[in-house]
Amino acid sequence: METQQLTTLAGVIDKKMNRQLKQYIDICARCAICKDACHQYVGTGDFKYLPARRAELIRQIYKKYFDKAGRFVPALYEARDPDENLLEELYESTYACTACRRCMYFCPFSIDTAWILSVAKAMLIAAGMGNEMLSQLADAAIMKGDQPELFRDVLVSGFKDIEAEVREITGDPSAEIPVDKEGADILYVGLAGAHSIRPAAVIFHEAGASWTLSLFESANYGFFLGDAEKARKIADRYMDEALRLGVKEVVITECGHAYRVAKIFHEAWSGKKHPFRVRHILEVIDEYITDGRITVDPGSVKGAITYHDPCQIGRNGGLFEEPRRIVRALAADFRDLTPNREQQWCCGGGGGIVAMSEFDEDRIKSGAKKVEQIRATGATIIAAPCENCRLQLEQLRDHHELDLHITPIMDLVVEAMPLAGTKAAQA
């Protein structure tokens, strides 16, 4: 590698160095706690996946280029040149993890592995190394903002099948799925696809709230990717949009990485403060229940039902009891996970690893927890609010034969409303 490619790396971890990364990678005692508390390294015993391991390779580049002793001796104190091996191995490891950071909950000094990462993402992305399928995936979304006339037409005309639908379930012909509405109180951002749209369309207009749907999805793969500026233009699309409807809240769909982009991280990236609140639908669905403007019947879910914390949403984002409130409303027999909330084992399905085939070998291994969880309570129907994680254990019912049904909690709620539609069972 050329002199002066090693230099923009290392400049990669000077512009990124501050008292939080510094104080990472002085403190790590190497008592290797994180490694019974990494679902990857549990599920796969590669040495690769040991959180400290991953923290390891980010602090030889420091300790080469930020540490005198490892500036003059690098063999003794462990400092290496990021060159193509150190690379290669920096990609495997970072890329593979889910940022779940249950890691950092079993520290001793509460170590954030993840943020670690996101150094080494910027480095790899600076070495033309970023993974080609989240930056192809999060280009698109860019472009889609850029151009956003391409596309409304065709996004409307689709918004309009699903009212029919939501007229149908509901009953009431007048039910809207409205666009563009200024002055509304919600602008919801959901994902691509009318599984995301329609039951919360449901909720909202049993509700009697005053909403709006954004034309843009929620799911930010600049995030996943390590990009920053890439992240924020993807969240700017629907950000902007609210600004731009004078809303007083913008709610995110059932998606964990969504919520936290948009709640915590955004704020940052733009340097703004955003002028109305930011909730995730579940704790607007928990409200509505709350506060009689939805009506559920309590009892309507079948069978032992358990819920799945998110680490987005959960651990990460600090929403616990919300989505409990609503499975529990709903449910006869609730049988919740062991352990659970800040515990709560990854399912091995974040961090857009899902949309990276390379880790799909590991990535199934890794959800050895999450089964041997599942498979404790007894429950049939598990409750996760997160698209990838869904999709991650829909694989690991197939693979391990599970008798599972995993299902969206909009959906359950949904279904436990007493509608005059005749489809209500299927939103």
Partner chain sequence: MSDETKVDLELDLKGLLCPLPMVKVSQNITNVPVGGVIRAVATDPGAMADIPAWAKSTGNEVLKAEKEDGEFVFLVKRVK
The other form holds:
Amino acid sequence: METQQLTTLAGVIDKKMNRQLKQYIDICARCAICKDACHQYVGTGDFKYLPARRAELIRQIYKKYFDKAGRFVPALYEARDPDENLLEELYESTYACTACRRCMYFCPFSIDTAWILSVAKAMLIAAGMGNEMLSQLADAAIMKGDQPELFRDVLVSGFKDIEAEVREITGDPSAEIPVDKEGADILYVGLAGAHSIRPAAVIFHEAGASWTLSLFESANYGFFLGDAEKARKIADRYMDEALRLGVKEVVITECGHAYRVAKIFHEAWSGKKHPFRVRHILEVIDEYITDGRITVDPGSVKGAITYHDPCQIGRNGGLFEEPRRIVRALAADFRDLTPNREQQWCCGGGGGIVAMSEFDEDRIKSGAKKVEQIRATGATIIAAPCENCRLQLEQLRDHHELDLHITPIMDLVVEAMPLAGTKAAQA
Amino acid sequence: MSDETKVDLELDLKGLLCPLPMVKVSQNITNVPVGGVIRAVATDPGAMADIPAWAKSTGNEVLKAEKEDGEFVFLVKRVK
Amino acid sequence: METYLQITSVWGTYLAIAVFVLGIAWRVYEWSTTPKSPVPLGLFPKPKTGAGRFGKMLKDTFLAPHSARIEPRMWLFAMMFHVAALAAFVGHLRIIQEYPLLPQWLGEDGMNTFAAWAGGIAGTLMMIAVLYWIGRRTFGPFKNLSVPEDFLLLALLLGVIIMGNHMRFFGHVHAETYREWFQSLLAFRPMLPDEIVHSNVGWSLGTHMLFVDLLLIYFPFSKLVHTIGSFSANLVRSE
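Right, the form predicted alone is done; let's see the coordinates for the form predicted together with its partner chain.
Up next: the whole complex, starting with the chain shown before.
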């Protein structure tokens, strides 16, 4: 690589610099306490996955280009250029990271490795090494937002099919999946596909909620890619919809990163305060059950059930009790995983890694802790309110031949509701 | 465009949830020659928007995207 | 001997303190003038009030309870080092100003005995911790993760501690004599008491101060800035 290009790549750190990042780079003592916090390092034993090592690559470049002591005595810090060797390792350690931030939880200085890796992603993108699959997924999502007229009819016709199912499930021929309904209280943002819409529609209908469905999915591959501009555009699609329709709240489906993006990142990216609140569908369901707006049969779930805190909903999103309250309302035999809540192990499926086939082998290995945890409970059902978690858990189940049913919480709720319909909730 | 189009690769994407149908089409597009066609069958309705959006943004061509007996059938041509 | 002490324990000390103070000021200035990320990076659950956040930050910084859970042995040695270092620092303040009350209760001999025990224990614990850290960096992932900076700092610390321990265990010079020397530095009328120069601790004070000078000079430019940076980083944890 030429000097000019190396300087440009290193310059990405300077462009992305902020106080937290600077401190994280400056204060890490390389004590490696984070080693055993990382499911990928624990599962694979691969040095490149040690959290402090992932961050160290960025630190090495920073020292060489931007730090006084590093420029004076580079050897002291093993300071180096962002050359092919470094970028190759950086690609793997960065895009494999699920951004679960479990290392941050255990770090004595609370260093957010994922935040450091957001710079690594920007650098990889600048080097033309951004993950291709995530980039394609992000571009396709933006395409849908840029030219909604091309996709509107097919999307709405898909919603009509789901609406027909909802009518059969609820037994109410007037049940609706409203789209573009101005003045609705709730804008519900699902995922592309019926599974995230059908149960929510049933629940909203039964609760008598005033709601409307977003044309767009909440999944955000621009966020996984590490391109803040693309990530913002993807989230803008439904945030603009919410503004246009004048809703009181945006409710995100059972998806981890989408919730965090909507709740925590979007306002910072757009620089504007939302005139509506953002909630997760499980907060809403919890409220409906507590307020008696929907009723559920407390013994509906047969067998031992456990709950997996998706990192972006739990440790990084702040919802610990709502999902547990719902599950306890449906199940007689609830067994928590150990550790749980803010110390929960990442399942290994976050950060978009399920879409990147080059990490398949390490991803399955990185689920070792999760499998151990599930086995220890003896549960045969696991509720996980995140699509990436469920995909990973399904593959772990198949790989380890577990007797395990993996389910979103919404589906369990719908099954537990006394409905007049003839059709079972599960298609 | 009739169903007699020569198909180079068949993909069974039934049961996969979005965006996986689109991921699989993307991962397999290089397995057919330029001008070649993938026939993909998915069951997640989200694919009806996702796969055409992916094709449009990557410069490939969707020859057909139709619902047949509750399944979604796509013919995707590799353009480059 | 006198020249050596003049270099490390007079002029070197002035230089080291100047570099340390200016360096830390520069570091803090750099941090405080870099804009904060607009994205809140906190982890949940977070304290609801500002006081709660502040309290949690102090607890996380001084006790590191999460680190204790994941690697208890490392936590133990780290805690041992930091507590002993704090104790040693507090003990060293005697060379600026004798503590009130304590010497009156214990008497002069009693105070010296107390200082010998306290300083001896602190110095020994610090030495054990530093040796543990050096050992830990010699194998596996810890070795792979280490860079020369880590070993340089550990070597400097070890030098400071060993020389300090030599003065503590083998010297017969007490705090009041060191106070004469240090007070003279503070008054910018540096002098070296004969009692130190012509004793068996002359060279160990000189070498202790050599390592101290180097450590202080390098401090603001090394990862040791975690001593101040960890407060704000731990505060970010609950923002």
